[in-house]
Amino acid sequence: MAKYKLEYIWIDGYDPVPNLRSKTRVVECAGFPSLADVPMWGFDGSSTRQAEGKSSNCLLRPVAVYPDAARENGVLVLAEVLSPDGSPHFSNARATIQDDPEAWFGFEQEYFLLKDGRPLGFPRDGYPEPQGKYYAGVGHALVGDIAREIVEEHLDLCLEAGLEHEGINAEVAKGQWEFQIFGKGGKNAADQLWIARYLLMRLCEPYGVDVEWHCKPLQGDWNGSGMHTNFSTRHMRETGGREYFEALMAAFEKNRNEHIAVYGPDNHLRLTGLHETQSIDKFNYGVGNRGASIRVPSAFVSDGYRGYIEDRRPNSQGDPYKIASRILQTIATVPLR
């Protein structure tokens, strides 16, 4: 029997912008753990803004596990918190969703890396040169001191896990990078979201680097930090057509607010019809457009109206779980046709 290193983690109860949290169990098991192997746990909810404290148990129920590449046996444990009589807590929101395994998203996750305050790259002093070579630059003079390094191991985490990790790029800003994931089901694709931000945020400790999710950290002519979200139903991939679409695009319209509410705070900051992103006041569509709130792939009309699109309005703070379940609601009011 080996003993393996348990690191639940979640989500805890901090409002607008919740933070992860983790620790540490230790089990014996005669092989790698199973979700079944995996206990549930607790933890004091009211140094969590869960629970107060005279009343501060909160549980934790393992959803997924991972491996851990970066400790020896190490497992990572992806959970829920519920409340002391089993049910979901309020500040559960994977439980909210509705979900559909047959629906697929891809998140595409916007950061900047910081030391000592500042993105990497940028001088002591002052600003660097605007932006314009960042985006996929190649070179120390675009990417800057250690960040690189950085997100490719990021990168080998990730699929050493065994996420859905699709790929990397620096992005426009300097400083500024992005990771995307993929999964089939809202829960799952946000579950691996998580994970992958845990696993960018712990692997950052030691090089004295700060994760920035913030969608606006810089202000004036610099780029902000979405996390364009697309998605796809078996519907959409496979029967499609322009007048199913069109109504779904009237829902996503009617439902604007509900759909903005949910999509990441100081939201205003970053949706202002600048920098590839329609006001926060407007709703549009377009193919290929990326100023669009909603970006129509050409593929997807060339194929029928079938296929995938891509909401451009979440954005890089948002929570994944609350993103699907909004996406999957609005789909399910438009009928099949």
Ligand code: ADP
Given for the second form:
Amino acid sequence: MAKYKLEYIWIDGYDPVPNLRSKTRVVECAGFPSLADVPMWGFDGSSTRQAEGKSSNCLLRPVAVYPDAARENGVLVLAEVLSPDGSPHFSNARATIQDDPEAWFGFEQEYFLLKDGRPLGFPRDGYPEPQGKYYAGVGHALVGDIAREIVEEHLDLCLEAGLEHEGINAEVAKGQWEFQIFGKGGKNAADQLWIARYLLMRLCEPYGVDVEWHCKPLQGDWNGSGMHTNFSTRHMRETGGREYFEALMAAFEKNRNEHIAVYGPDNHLRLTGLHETQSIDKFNYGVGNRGASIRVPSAFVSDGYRGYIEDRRPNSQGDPYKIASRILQTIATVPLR
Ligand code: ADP
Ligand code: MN
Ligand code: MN
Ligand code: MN
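So the form predicted alone is up there; where is the form predicted together with ligand ADP?
So here's everything in the complex, that chain up top.
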């Protein structure tokens, strides 16, 4: 029997931007614990805006386990928050997903790395060279000195955790980066994204670096941060067709406000019609169009309107549970033909 360090990770009750919380429990287990080996737990909800002081206990129901390569015998335990009676807590967006395991999601998470409140690589005063060469760039002048070390370590931690991590790239603004997480099923994909966010924030602690998830941390001619959400259902991949696609887009247009409501706070600052975005009060789609609300890959059209499409509106601070939930909800309104 070995002692495993179980890091229970959950999402708190702050609104509009919840925080990740975690605490450790040591448990003896014969081998690497599976989900069934991991017990329910609880926490003080009055410290996380999830309960009043008088009856403050909230429950943690484990929903997924991942190896934690940063710790010996470490386990990352993602948990849903339940009320004391066992029902889903109001802060538990995961529980709202009407999931479809055949719906595939790919999240492109953008973010800034900040030191002393400034993006990594920014001079102490003023601004660096305007954006242009930073996207996918190489060299100290473009990337700075610790950013790549951090993103590389993060990639390894994600892979060692077994996440379906698909890649990384330096982004358009200086100090801005992206990673991509894929998953089958809305819950599964969003679970992995939250774990990847947790690993990045924890990794940055000893560097004295903060992860800035806000969608528009820099004023002026600097890109904001999105979380483009790529998705496909079995029907989209295997049957598709122009008629179905147009009906799907009509449903997305009709539910524009409902989508924007869960696509992350302050999105009006980012969805301006500039910097590869469509403005927040418009809806359109376009083949290969990075200025559209929804980008349709050209292969989608040439394959008979089959495959995945990219909703470019969700932002970097959005909750992937709410985003996946809303996308699935809108898809479910469109009859298959
Ligand atoms: P971009 O050109 O927009 O920067 P990326 O390569 O960063 O594209 O991201 C593409 C995303 O699309 C990846 O997260 C990938 O997992 C996702 N993806 C690829 N195929 C599918 C599919 N069939 N269904 C859903 N998502 C998909
Ligand atoms: Mn990308
Ligand atoms: Mn990007
Ligand atoms: Mn994209």
